[in-house]
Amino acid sequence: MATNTLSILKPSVNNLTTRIFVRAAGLDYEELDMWGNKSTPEFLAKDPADLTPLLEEAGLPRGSLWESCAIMQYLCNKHGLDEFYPSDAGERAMVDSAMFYLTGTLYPLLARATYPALGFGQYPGEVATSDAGDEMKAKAQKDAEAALAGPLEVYRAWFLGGKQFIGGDTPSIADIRFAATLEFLRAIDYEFPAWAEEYMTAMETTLGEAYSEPAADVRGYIDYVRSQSA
């Protein structure tokens, strides 16, 4: 059995982030592709939050562990992966504050603007789960998909700040979060402004086939929705 167990879901930028970190780490993992065999007791057991991914892993309280973010905290914590996740508590900090402000603000907008194309159920007390009509939820969409360009604009301007990465040089964990992230996007032809295109392809060159390989899961599902909706 290896070190590091995953529980995932191949179509999700979430669970791409933590697929793209173990392999970019050099880590020691399996994973286990869960997709329509989430929601039972025994998965329920170690992840009431019924959520993907999922780390098991001996070092932890409970033995396992949510959150993509969290995951790889933990796991860079571990096994000291500076270049990944700086010491500097400053930098460190900055870090932090990049994968926060997408969880926090960034992903839902994106999920709001994406979740419908790709077929993935909305949040409850979404517009999208209301009664309210198609065209109030096409809106709704289209608003939130209007609204990424200022959490954009905050990670262009202040995150990288001229930088290549997030964490200067290297992609970090909170590159890796953003990147990941981003994929979804394909999925409504969002134009990206330049920045952002060159910054998906440095991180892809960077990290090579840890990039290309878990994201071409991501893709191949993009392109599979895409092409029923033709």
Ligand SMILES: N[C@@H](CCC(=O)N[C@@H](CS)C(=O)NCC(=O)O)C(=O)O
Contents of the next structure:
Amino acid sequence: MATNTLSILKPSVNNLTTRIFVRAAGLDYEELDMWGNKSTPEFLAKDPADLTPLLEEAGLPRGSLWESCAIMQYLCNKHGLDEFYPSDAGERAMVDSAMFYLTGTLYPLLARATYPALGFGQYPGEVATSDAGDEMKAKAQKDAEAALAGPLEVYRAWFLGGKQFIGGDTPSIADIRFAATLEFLRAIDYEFPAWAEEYMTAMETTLGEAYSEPAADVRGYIDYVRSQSA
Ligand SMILES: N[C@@H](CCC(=O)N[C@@H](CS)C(=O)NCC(=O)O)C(=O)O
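With the form predicted on its own already on screen, would you show the form predicted together with the named molecule?
Now the full complex is given, and it begins with the chain already shown.
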């Protein structure tokens, strides 16, 4: 058994985040593909949230940990990976802020904008899961898509702020979380600002196969859903 076991769903960008990270950090890992295998009593005993990615690792108080950003933070802390998660308190706070802003603000908009095209379920209480008609659901999707421009500009102007990466000259865990997330925008022909295209290219060029190999699973899924709707 590897030191780090990740239970994953391959079409997911939440999962892609940790999949890129373990490769880029050179950690010992194995991946368990949970497609069709989740929600079992065994899995729920380790992960009552029933969410992937899930890390199993011997140093964890309960043996397992979910939430992609928490997984990356833990592994950086454990292995002293300052190049991905700076030890300076101020620099670290910026990385944390970029990740919290992503999961709390950018991702919910991105899910509402892309999940209909991806065929993923949305959350109870949202327009997409309500009794609203198709017109209202399409409007909700379009509204969310339009609203993405605001947070994206925040990443450009504040978190990147003229640097190549949020982490500066090299990608941090916030960059991995951000770039992986933007992959889903390819499902809706979202027009990336030029800086975002350049950023995505820089991330993939810098991380190489650590990025491209797991990203191929997300891209393959997007190609598949697009071929079904063509
Ligand atoms: N904020 C969490 C989100 C995790 C999440 O929503 N995971 C999805 C896959 S993208 C999941 O496992 N959903 C349950 C399911 O598909 O049954 C993270 O970043 O890890």
